[in-house]
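The chain below stands alone and is given in structure tokens; this is the form predicted on its own.
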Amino acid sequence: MNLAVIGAQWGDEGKGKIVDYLAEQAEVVVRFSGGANAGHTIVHKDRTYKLHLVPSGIIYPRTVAVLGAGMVIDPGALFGELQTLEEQGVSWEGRVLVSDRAHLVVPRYRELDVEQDRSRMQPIGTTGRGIGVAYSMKAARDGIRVVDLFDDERYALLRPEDREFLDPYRERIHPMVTDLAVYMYHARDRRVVLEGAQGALLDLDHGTYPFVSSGYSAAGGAALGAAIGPRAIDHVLGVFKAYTTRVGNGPFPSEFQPDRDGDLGDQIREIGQEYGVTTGRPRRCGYLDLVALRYACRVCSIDALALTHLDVYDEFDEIKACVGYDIGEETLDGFPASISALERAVPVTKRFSGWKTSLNGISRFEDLPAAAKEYIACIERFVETPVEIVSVGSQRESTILRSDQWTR
């Protein structure tokens, strides 16, 4: 069984939990698309791992770990992430893998990276991290994949400095290189989780462009990253926050404003320790966003939703979601292509109770508070999505299962 596991809003959503969560039942896990801009906490035991380019299941024993054919992988950040992993105790070598047609990152990406984003009329705010520039040169033919490593005719095309850069990585990424299609054929009875990075709102053909991720991040980006076709794809699991946030640059209609909303995005901010993984950056916090949900939900047929963060609001009196814009005097229900008409939209809101109550050490859904439940039910109602993973807290065992994700 394929599952995929995709972010349904800007990122930042949880996934790495979520997959973490999964992965204990799964044989294999394929990141399908992003780079080192990504990032993934996982909270396991008494350790914290924060992954960038490896799959979050890596820290089971048993687990395979794929770096897939729509990622874009750079070298230097991958093995500095493997030697952590190995600090930490977790034994990674011959279960994490490699796609042959994944491209590489070199240092001049990142630089050109910073300039093209400084030189912009409207600066996107990038991570600086070589992505996009890798995917742009992808894009454009002159892009450099792994086994390009292993070519002498290509390898011997590419530009002194690039391969200065990589040369020393050549002979220790080759016995991680695999035929990506190969090998999920062989994996096509196993459960396997696709696992995807950034959301669908940064999506390249379907979110905020050009305010956006340069790989898929929606869930039609599973299949190809993962070298199989749509129809293998056998469940799709959206992870979205109780609230929303947003990093860099953008539109965001349900962004809290302090003259609307006081001091609520650094409360919201503080508690969900709102700072990127990869950045450190403050992420925009804003209301839990219920009309660009349902736009993820449709644009990635999404069968059922995680929803992570919960706890964060278990102190407020109220809670607020956004179920429409107002875009001067017109109302919108629907998630607008045009940039303008999102930033200018005004959000508009529906209040329910807050529940007043720590929500730490609840394992069953029945146990919620009643307006914990409602807040939830009132989102399944609106995106026409079932909500089958709750998660109350950081920790892997914070989290509330409401149906079994492996059972179809």
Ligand code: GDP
Given for the second form:
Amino acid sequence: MNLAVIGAQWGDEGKGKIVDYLAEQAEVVVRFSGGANAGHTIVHKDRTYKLHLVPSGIIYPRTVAVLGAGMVIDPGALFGELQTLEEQGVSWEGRVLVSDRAHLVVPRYRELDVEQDRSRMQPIGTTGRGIGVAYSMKAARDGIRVVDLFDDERYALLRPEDREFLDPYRERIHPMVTDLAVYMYHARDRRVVLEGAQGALLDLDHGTYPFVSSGYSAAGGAALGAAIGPRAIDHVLGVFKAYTTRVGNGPFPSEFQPDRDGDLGDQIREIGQEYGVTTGRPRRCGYLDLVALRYACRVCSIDALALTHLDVYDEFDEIKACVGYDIGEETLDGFPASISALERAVPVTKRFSGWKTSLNGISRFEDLPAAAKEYIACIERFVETPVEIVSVGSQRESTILRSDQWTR
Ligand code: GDP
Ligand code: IMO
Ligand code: MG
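Next up, the form predicted in complex with this ligand in place of the form predicted on its own?
Next comes the full complex, and the chain you just saw is listed first.
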């Protein structure tokens, strides 16, 4: 069974935590898109693991972790991350695989990424990891694929500075390389998690273009990046936060505004520790945007949702969510493609009572306070999708499962 787990907002929804939780019952986890721009956090007991390229199943001793064909991989970052994992007591040799069709990131891509963003009239605020450059090179058919490392004729055609960088990795990557289409064919009766990076609203096609990343982070990318057809995806789980965050620039209709919302943004940032895993940048915070979430559910055909960070609202008297956009005379309930419309949008909000009690330690849905259940029920009605997992803390155990994701 192939279970795709994707971000349903602008990234950092808690995908790493949810994939880690589900991977307990999986044999394989395939990361299908992005590169070292991602930062996925797993907290288990007293250990915190910060992953950028390595799939989140790695923490389990027998799970196979595959870097898929839709990824752009900086080999320096990859081996640095593997060494950190080793130092944290995670042995990975023999169970990290890399698709031969994945693309590579070389140092000049990173430099170009920073330069390009600096020279933009409206910078995107990229992570500076060379991601956009690697995907542009790929689309222009000038990219470097993993397989090229082992094709002497093609390798000889690369720029000398790229070869100088790549030389030490050829031998190290070699035992990890796999033909993913063949691997996935043989894994067809196994439990496989397809792990997304970024989120639907950062997807190159369906996100808030041009303020997006350059990979296919919506559900469609799961098939492409994991070398399977769309019909082979059995279930799509979308992960979203009880509020919304965004790192970098671009429209964010439900962002907290100090003149309207006081210090709500700072409060949420501190309680939720909303600082980027990859760049350390403070994340922009806002109300849960149900208009955007419903759009993500539709564009990704999300079957079920995992709601994370519900505990961040524990102390609040009242909670609001965005249920429409006022744009001039009009109130929209759809998510417009136009960046200017999104920038002008004023959120129409709905109020909910807070629960004013700690959710810490709750493991059954029935035991959630009535006000929290009401918030969830309203989300489900609005986005027409069931919330089947609720996360109330960063630890693996702080997870409430309403319905088994593996037996659909
Ligand atoms: P990802 O990129 O989607 O994997 O998410 P990140 O790891 O970038 O950011 C999510 C952050 O929230 C991490 O620090 C997680 O440990 C933490 N986290 C995940 N789920 C919860 C939750 O339910 N409650 C709280 N308070 N923190 C959570
Ligand atoms: P995870 O997987 C949040 C954002 C960047 C920037 C834009 C483009 O941890 O959810 P890029 O370097 O990709 O060209 O930057 O996309 N971005 C993310 N924001 N979470 C991520 O990944 C992100 N990956 C990229 O901040 O605005
Ligand atoms: Mg992240």
